[in-house]
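Listed next as C-alpha cells is one chain, alone, in the form predicted alone.
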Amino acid sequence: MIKINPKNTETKLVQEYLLSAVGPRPIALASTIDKNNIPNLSPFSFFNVFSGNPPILIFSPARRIRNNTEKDTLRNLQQIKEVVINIVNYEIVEKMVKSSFDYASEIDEFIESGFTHLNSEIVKPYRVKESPVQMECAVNKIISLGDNAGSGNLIICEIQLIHISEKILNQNKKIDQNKIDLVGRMGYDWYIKSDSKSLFKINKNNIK
C-alpha cells in the first residue's frame, strides 16, 4: 500500500485522495441570500444529516485551494444566517453542476443554471423548484476549521420546514428510494446514480 502523510503532501493531492476514497457523498444544493437580497446557489458534497431531534444538517463550504478565498455561500451565511438545502437527484444533476461554476458575486446562479426560484415559507433564501426535497434551515453555528487553502467551515443548520414532492412518495406517503433517484458525488468528475440497478437491501434479521 502507498502511504500519504497529509503534513508533507500537497493539499490538492490530499483532497483528491479523500474525495476519491470517501464516497458516494450526498449533495447539498445550498441556496443563500446576501444582505442586498442577491441569491446564491451552490452544491456541496461535504454534507450529511447529523441529528433527528433537533433535525440538524451540516455542510462545509471549504476555502478554495487555488487561491485560498472564501465562497459566496459562506459570506452570505455570515450576513443572513438562513439556508435552503435542496436535494439533488438525477433529473437535475447537470443543472446542479452548472450552478457550481465560479460566477461573480452579483450573478444569480438560479438563472445561469436554469433553476426556478421558489419562495420559502420561513426563511429568506429561495427554494429550488426542481428539487424533490427542499429543507428550509436556520444556521445555528458556523465553525471555521482553519485559515489555510482547503480549510472547511462547518455550517450547522437546524431544519425549520421540509418540502417533499408527492412524485417521489409511495402509497404510504414515504419516500420511495427508486422514485427519488438520488445522485452521489465521487472523485474527480464521477457521480453515482441510485437507481433500481444499483440499490440493494440487507435484512439485519437474516445476518448470522
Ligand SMILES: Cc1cc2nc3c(=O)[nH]c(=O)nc-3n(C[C@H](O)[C@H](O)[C@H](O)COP(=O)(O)O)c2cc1C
Contents of the next structure:
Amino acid sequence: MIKINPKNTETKLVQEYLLSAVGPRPIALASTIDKNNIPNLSPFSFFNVFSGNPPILIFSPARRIRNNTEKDTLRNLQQIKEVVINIVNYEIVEKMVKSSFDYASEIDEFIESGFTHLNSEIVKPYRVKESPVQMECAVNKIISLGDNAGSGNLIICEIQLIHISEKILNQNKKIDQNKIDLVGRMGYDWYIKSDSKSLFKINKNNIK
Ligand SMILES: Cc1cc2nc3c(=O)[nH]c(=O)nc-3n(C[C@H](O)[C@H](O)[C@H](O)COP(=O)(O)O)c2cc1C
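Please give the corresponding structure for the form predicted together with the named molecule, as opposed to the form predicted alone shown earlier.
Next comes the full complex, and the chain you just saw is listed first.
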C-alpha cells in the first residue's frame, strides 16, 4: 500500500486520488440565476441525496484550486437561494461537460452548451428541458468548509417539486433503471454509463 497524508500533500494530488477512488459519483447539473436574472448552469459530482423527509440534496461548488476563487454557482446562490438540480443521463453527457467550461459570469451557459431553458413552477432558475429528472429546490443553508483553494461549500437543498420525464417510466409510473441510463463521474476524464449491459441485481434472499 502507498500512503497519502493530506496534510503534507499538494491539494491537486489529494483531490486526484479522492476523485479516482470515490466513485462513480452522481452528477447534479445545477441551474442558478443571479440578481440580474443571468442564468448559470454547471455540473457538480460532489453531490448526493441525504434525506427523504425532508427531501434533501447536497452538492458542493469548491473554491478553484488554481486561483482560490469562488465559482459563479456559489455567488449566485448567495444572492438568490434557489436552484434546479437536473439529473444527467448518457443522452446529455457531452452537453453537460460543455456547461462545465469556464465562461464569463455574464454568459448564459444554457445557450453555450446547447441546452434548452424551461420555466420552473416554484423557483426562479430554469429547468433543463433535456434532463430526465428536474428538481426545483430552495436552499436552506450554505456551509463553507474553509477559505483555502479546494475548500468545498455545502449547498443544502430542500426539494420543492420533482419533474420526471414519461420516457424513463415503466407501466407503474416508477423510474425504470434500464431506461434512465444515468451517468457517473469517476477520476480524471472517466465516466460510467448504467445501461442494461452494466446493471445487475442482487436478490437479498439468495445471499447465505
Ligand atoms: C462532471 C463534472 C463534475 C464536476 N463536479 C464538480 C464539483 O463537485 N465541485 C466543483 O467545484 N466543481 C466541479 N466541476 C467543475 C465545475 O463544473 C466547473 O468549475 C464550472 O466551470 C463551475 O462553473 P461556475 O463558475 O459557472 O459555477 C465538475 C465538472 C464536471 C465536468
